[in-house]
Structure formats: structure tokens, C-alpha cells
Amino acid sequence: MANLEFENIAISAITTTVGDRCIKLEEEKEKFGFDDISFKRLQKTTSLDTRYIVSEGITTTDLCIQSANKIFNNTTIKKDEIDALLFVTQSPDFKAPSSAIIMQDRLGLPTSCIAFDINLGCSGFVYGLFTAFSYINSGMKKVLLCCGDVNSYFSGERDKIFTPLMGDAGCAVMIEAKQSSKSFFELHSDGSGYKHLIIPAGALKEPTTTETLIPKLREDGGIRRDEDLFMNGKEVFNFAIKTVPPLIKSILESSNIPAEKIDFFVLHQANPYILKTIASRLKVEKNKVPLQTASEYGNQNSASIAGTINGYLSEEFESKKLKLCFAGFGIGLSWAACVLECDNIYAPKVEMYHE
């Protein structure tokens, strides 16, 4: 277990951005082939219905930079002020190089700027979290962290399983110096448990043939590719409630804070069934566990958390300080908490990715 803490220093701003395409459930249910009986199942268990994804040739680095230049913009912080850009994805632009370095230069950020990607996906937003604060505790004064994916990449087009989940997002973090109070941060991987969530071939293992790329019809009900991604729902739900109430106790008692104390637990949006049984767990009022991201937007992996604050809670991030509770948890399996402070930060409310 990794249990890490850090003085004076804060996050100061959170964008996100979301595919430019709204597509409700009922319109998806014929190409699914969803009967009557369960996609009313499916609609009560998982509360879903619209999701945002991106139209043909946009990509996750599109998503992010725009949300990373609404910072820019609207905020007197200076690109060449930041240190490092970190990109938390599982759909970067090319298998190399690296897309943060792309980003670098599309930005405009100086060429003293650090950039490499992280390969994380639900988990990734305290994650990189981390290791921006960890570089801010060497010495640098300002990191750019951008997080997610454009899920739709490796959702197969019929595969009711999975696809009608998923939602395209980017979010932008700007990490800083600054006076504020300890932030707390756990951290634990399970490599066990890989194949619950899994694109089987594509890469080293099973590379790419003409069978990978043909859609199949397979066990669980779901069409799609072997270089689709696979869910295996069962056992990431039962992962999901196993690990995460006694994970945010942990961070809870370690950081020495009260449950009462925490103005928000944001949780990544796996779906909102997942988050209210995480809620009921921990015996905390529901007003404090937003969970209607998926519903509107889809899972966006590593960018729900902060998809959620822009979606939700933008007026309370900029005009309040609140004690919030991150934690992320799924593909690896991984999952991760931490504890920390914002005071009247830049968190506008989300948008929609424009040319």
C-alpha cells in the first residue's frame, strides 16, 4: 500500500471537454438489439441515458488541448511557466511517440517542458494526480495534467455489453506551488485481475490479423473485435465494492479527517448503481457522492472525476474552499484515493469539443 503526503501544494484550475456528439440510449437500441424487456433492465439498473462521443478523426489529445487552452485563456497562468505535461491515456494519437510530446508542441509549451503519457484508465486521474504532486515536491512549480479517452475508439459499434456506457471526454488540471493544507494520497494495483478488463490482441501478445478485426457474436451477448474492449461486469462491479469503501476509509483515517468533514467524495462515474452502493457502504449523505455523469455524459474513464466537477459542481469549486475526497478505481485492476483542498478555483462548467 503507497500512502504519500504533501504540503503546499494545490490544484488551481479543472477543465474538461466532451465529444461534440449527444446520442440518446433509445436511439441506440435497435443497433444493439435491446427487446423491450431488457433495455428497460438495462436503463433501471444503469440509470443511463444520453452520451457524448466524438465525431470521425477527433482523438483524446483534440479533447484535452482544448480543455488545457480554456485554462490558458481564462486564467493569468503562462505556458511557459509550466514545468511538465502529463497525459493520462489508454487511446493516445500514435503507438509512438508519446502524445504528451505532441501535445507539448501544439500547446506551445516550452521545450524545457517535461512530457511523457501515463497508461491508466479509471484509476488515472489520482494517479496522475500524484505524480504531478510528486513533481511539484521536487522542486517544480507548475504541472499540466490532462486526462482521458476517446472510448469510442475501442468500443465495438454493436456491443451492447459495453458500448452503450462509454462517453468521450478530455480534462485539463493545472497542479501549482502554492500555500494550502496536506493532501493525502493511497495508491494499490492487482495485476490478477487483467483480463476483467482487457483489449486482447492488437499488440505484442496477440498482434493484429485479419481475424482480430472481425466483429463476433460472444458469450456474454456483445458483438465486437478481440481488439475491442472486454468488460467483464460481474467482477468489476464485485472488485468495485470490495475495494473502494475500505479505501476511502483508509485515506479517511490516515488523513485524519472525519467523513462529516468532506464536502464532496467524487468518485470516478463508473455508473451510478456502483456509486450508490459505494455511498451506502461509507454512511454518507448521498447530496455528498455525485453520481449522474454516466447518466448524462457515459463513463469517461480517467476524466469522470473531473468531468463530474465541471458538470456538477463548477459553482461550488469556484466560489467555495471544500475538503474533497478523489478516488478512482477500475482497468489494471488499480485503484486509488486521496484527500485534499481547493479554494475558489477555475472550474467552469463542461463543453463540448469544437473545431
The other form holds:
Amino acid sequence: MANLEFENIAISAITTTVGDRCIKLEEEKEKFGFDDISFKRLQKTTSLDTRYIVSEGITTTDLCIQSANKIFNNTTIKKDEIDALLFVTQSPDFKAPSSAIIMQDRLGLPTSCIAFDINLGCSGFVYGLFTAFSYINSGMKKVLLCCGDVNSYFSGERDKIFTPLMGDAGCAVMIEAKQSSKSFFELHSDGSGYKHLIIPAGALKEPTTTETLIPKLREDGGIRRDEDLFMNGKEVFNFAIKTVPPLIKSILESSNIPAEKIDFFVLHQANPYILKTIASRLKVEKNKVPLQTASEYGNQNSASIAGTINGYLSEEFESKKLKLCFAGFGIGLSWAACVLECDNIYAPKVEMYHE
Amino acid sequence: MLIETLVEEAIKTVNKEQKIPELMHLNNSTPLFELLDSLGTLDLILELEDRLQSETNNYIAIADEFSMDSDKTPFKTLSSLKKFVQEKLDG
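So the form predicted on its own is up there; where is the form predicted together with the partner chain?
Below: every chain and molecule of the assembly, starting with the one above.
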């Protein structure tokens, strides 16, 4: 769906909380059985250095609640002003009910507040923003969007293919009805690729059995359970390079804003090389496309766009009016982009979980 | 350096870690894409870009929307990869 426009709706705050444990890739070399050559290859192809994951028992809602409370504690926004709480995640606290409803109570939001989960991964930040903008457009005044995942929960402990890439993070974004220039959204889905990024077992199609919980050596060399996340790296790489540049070109065209007028293209932080390739295909200046988040924090799924803003662009967001392009792409397969403006918003540095 | 040699040397470097027997004895029909996993293919892309940069003093991007497309990838065989790299070099 393209050509979706909003006016006088804006983001007023973005915060991100990452896991409380910082793990250096070097420390995991032995655990995953990397020799020196394979370890160097992993560093070269992924630029991994560290990642942040949670200690046992901490969930995505905990990370998002810390992020949301940071907004309430440091801005003039009151909890009783929140009309909706949207929670984008693939790692809810329970299969039912929606974690967002539990978060409504834990955050002390009014019961008049709409709350529900959205099951999306790396495209989820833009989808969540679109849903929030739509609600404001329908008459709401303030919507709290929380996004994130505890990826370490469904990364095999000894899966050297996937686990070293993943980080845990939860962000909070405040969206408000306020004077602002137009925002533009474009969103897509293609379920024919659902098997390329999937947790194959643990739900109704493949219920949990003793077998699905046993870690097994897979064809790609990773050791994982059927209930851990599987990624077909070649297909996902191909999907990203094929879909994201046309998506961004299309949204710039429909918003009638040339790439030179965009201050930052904040994209889902999958792999720095993928981002570099996308930037080069779009012919945009390298410094407008931050790509270091996955190297420092790990892949943060739907929190990675916020994670990049709080990680590396905090000063710019807090002191300037910026024209921005956000794009997310991944599991589903699903991809989405938006062009919008942020004017001196609350966007402090990333915090580790501490509550 | 000849493109043929540059490509073969890049594959040999990448295979130091992978140790795939078929990549130790290359011929023009060697099915590179079938033998390499995604990180191996990405490693080869980076290795080729590094070597081309050293040779030409220019950054030449190797990845495109067909790099990891199983039907259209230029990495399908050694022969198709050599042709692709030569075309990139010729601009």
C-alpha cells in the first residue's frame, strides 16, 4: 500500500533500552567453536563486536516499560493522556493475553486506553508508527508505541550461525496530534517467503513436543531447536537488496522529497554490508545512513530504528528539525518505509536495563 | 593481475576457512553458489571488492539484487563469476 499521507501528527519522544548484559564476540569464540579463521570471517562479514542481551527472566515488556517510563519521567506527557498503547513484538510475555494489556496496567495507563500487540519483526517499527498515526488521524491525541524483542529467547544457545548476530532491545515512541508537516508511509507484505525467516515450531501448525525442544546440528552448521529462529541468509540478503532501494525510491517520489533533502535514512540494522549496499544503490551520502547498531548492540528487530536514533543520533534529534526516512524489512516477509519530520524531540542516549 | 587469477585467488582465500574440497580444485563449472553458504558468498563479495580496489584504486561494488538470487546469481559457476567481474571492471 503506497501513498498514505498524514498531516499534523508527529513523534515527540523516542527512547531505547537494551539488555543488561554486554557480551563481546571474542568471549563467545570458544562457546561457538570458532577457530581463528572462521572467527575473522564472521567479524569481516558482519562487523560484529558486542551485543546486549537480557539476564534470565527479563522480557521485552520489561525493556519497553523502562523505555516508556523514561519518557513519562522526563517530559511533560502524563500517563492519563495516553489513548492507545501498541506493542510490536514476536516475544510476548504470554501466548495470551496481549502483553500490551498487561503493560497498560504495569505502566499505570488509564483503562480507557486501547492496548494490543502487533506480531511483526524488523518491519514492525514503521508498521507500528503507521498504526499510531492512523489512530491519531481518527481522533486520538497521544499514542504510545513500544517495539522490541528478546531475541536471545529464541536464539539457540550453541547456534553459531544466528545467535552471535542477535541483541535484545525494547523502545518506546510517543506519537501526538500536533502541528507538523506531512508524513508519508508505504507498506508491503509477501507471505510466499515466510519460510525464509521463521520459528518453525511451538505454535499450532507444529506444536511443542519433546522433539521440537532438542537442539540439533543443522545443514548450515548451526545447532538449534525447532523452536529457535531459522534464517535462510541468502534469501533474506536477496530480499533486502531487491526490495529496499525501490521502496525508498518510491516513498521519496510519492512524498516529492528528493534524497538530498533527507537528513538521515534510518534503516533496520540487519547487517552493515546490506545497509552499505542499499546506500550505494540509492546513491546517498554514506554519513546519512547509520549502519553501526548491529555491530555494537546486535540485531534488535523492530527496535533497531529507535536503537540507532538513541544510539548514534541522539544529539541531532534533540537539537534540530530533521527530515527523515525510516525503513524496516524482514520476517513475513514484510517491508515498509516512511518519510517524516522530527522537530527537537526527546531522544536520549540508549540505556541498559536496570529496573 | 588477470581477472581469472584475481577471482580464483579470492575464492582460495575464502576457502581457507570453509575448506570445501570442490573449491580446492577449481574449474570453470565449479558451482560456487551451491557450495558457499550466505556468509561464504558475502565473504567472497568482500574479498573480490578488496582485491579489485587494490588493483584499480577504485571501489567497485560487487553485490546487486541478483547476488544471492538462486536463478540469476553471477556466483553460479566460476565461469559466470569471472564474466561478471570482468563486466563490472569494464563499467
